[in-house]
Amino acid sequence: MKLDLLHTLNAERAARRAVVIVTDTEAGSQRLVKAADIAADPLAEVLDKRVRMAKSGMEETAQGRVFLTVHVPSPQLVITGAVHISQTLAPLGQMLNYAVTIIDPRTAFATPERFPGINVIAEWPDVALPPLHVDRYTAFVALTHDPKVDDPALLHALSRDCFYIGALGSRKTHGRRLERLKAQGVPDTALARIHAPIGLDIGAVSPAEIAVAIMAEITLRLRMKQDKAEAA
């Protein structure tokens, strides 16, 4: 690799962005396409695939034979509430290959404790969220039922670029949760990227089956189209 590709690639995933590199099988010759210029390339259908799937392989395109490395950022999940379904989505996460974080200022639930080999941080969510740099590779949840704690942390995600918002709650929770977070100045365009009900709609009862929904969700939006993905 030509060392300036090489510099490149590295700053890109240093930043967390998205980068693929396009190798000519034939004329052996390389090139970087970064993320944000996916969609402007002649091989814009199949690199937005292979980053969809986090997975390098080989292409037949129209421009002859490719092998595409794909680096892309290792997703991670911030759960607000140290709740019963957060006790069945945080090893769903980790099995997943998230890293997973679980945020809650209660500290009788935020333990190691309820939640083994998970970062447990036992912070209000404008001290833990800061430091974990949510950006467009986080998958966010809200499941405390507090607004002092869900509002927030909600608001902190809101204001990233996150692939995935969720919130616990009923139509007529959420219905006031939209109120408080719209009196706060959030336009109705970010507030409509909140998933609520969250999590698909397989009529999950127990905690347990809750987080499977959340978790199906959530690989909805990383894995397929944005316009297959709201259509499901």
Given for the second form:
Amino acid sequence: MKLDLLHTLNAERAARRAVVIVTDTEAGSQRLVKAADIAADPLAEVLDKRVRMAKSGMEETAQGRVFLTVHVPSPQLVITGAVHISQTLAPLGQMLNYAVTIIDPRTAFATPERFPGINVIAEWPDVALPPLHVDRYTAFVALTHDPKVDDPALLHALSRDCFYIGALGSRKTHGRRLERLKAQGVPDTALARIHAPIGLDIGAVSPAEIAVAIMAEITLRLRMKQDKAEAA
Amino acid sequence: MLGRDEDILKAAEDWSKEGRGVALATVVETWGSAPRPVGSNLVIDNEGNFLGSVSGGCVEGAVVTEAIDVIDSGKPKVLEFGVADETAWKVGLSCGGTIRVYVEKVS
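Mind sharing the form predicted in complex with the partner chain? What's above is the form predicted on its own.
Entire complex below, previous chain first.
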């Protein structure tokens, strides 16, 4: 590996961007493909799939047999609301290798006792969110049911490139939320990114089942091709 | 935190910038039960110092020896290790799987 290629690889990783190294192990030739360049690459389809699956491996291509080393940032899950659903969603996220953070300014809710082993921040979103670096590999979930907490958090998430944004609430509640956010100047295309009612429709009843539905929807968004994810 | 791949790769870059001869070994294929997944890295310098893992310790010694050759020659190599493979390599995987490891120089 050329040192400058290794340097670029490490810089992309530090910036939490996906990158793939394409190596012809017989010829010893090698190139680096940044996430932003995948769509225009001759191996676009293969690279896109590998990055979504975060899976390195050998691949037969029109250019011959190549090894693809896939580097994908570890995902994070940011939740507003130290609520009942979060008590299942947070450990579930951890089991699925997400770095999980819960934000809730209500100190009675945001206690370490209720969320053992979870990073709980008892602050308002405007204080808690900026240091978390909400990015392409972040799933954001609004669960407080309180516009004072959820709305500013959603505004922050919508200003970022996170792969999933979901908000708890019935269609009626969400309708009112959309009106409030629209009044704050959020365009319709951005509002359409919010998944609400939140989670896959699996008939979830209990808070734990809702957490499973949310995590399933997040996984779908992380792993599936965009058009297939839309159809689900 | 040197158990994580990104830190291993950062170490490879740092070692190389310090002027050390450095090789990078990557698991490129596995068959059967293999202790480390495809994409796992081992970084080796020309004095035999290494970080990371390609097998959980079974074949690292052999990979390090080969890596020093790769650093000298500059030519990448593909090494294969399997439990029944006694001809090419003196070491094998106790778990019964086979792995293929790509070793390349950082230059």
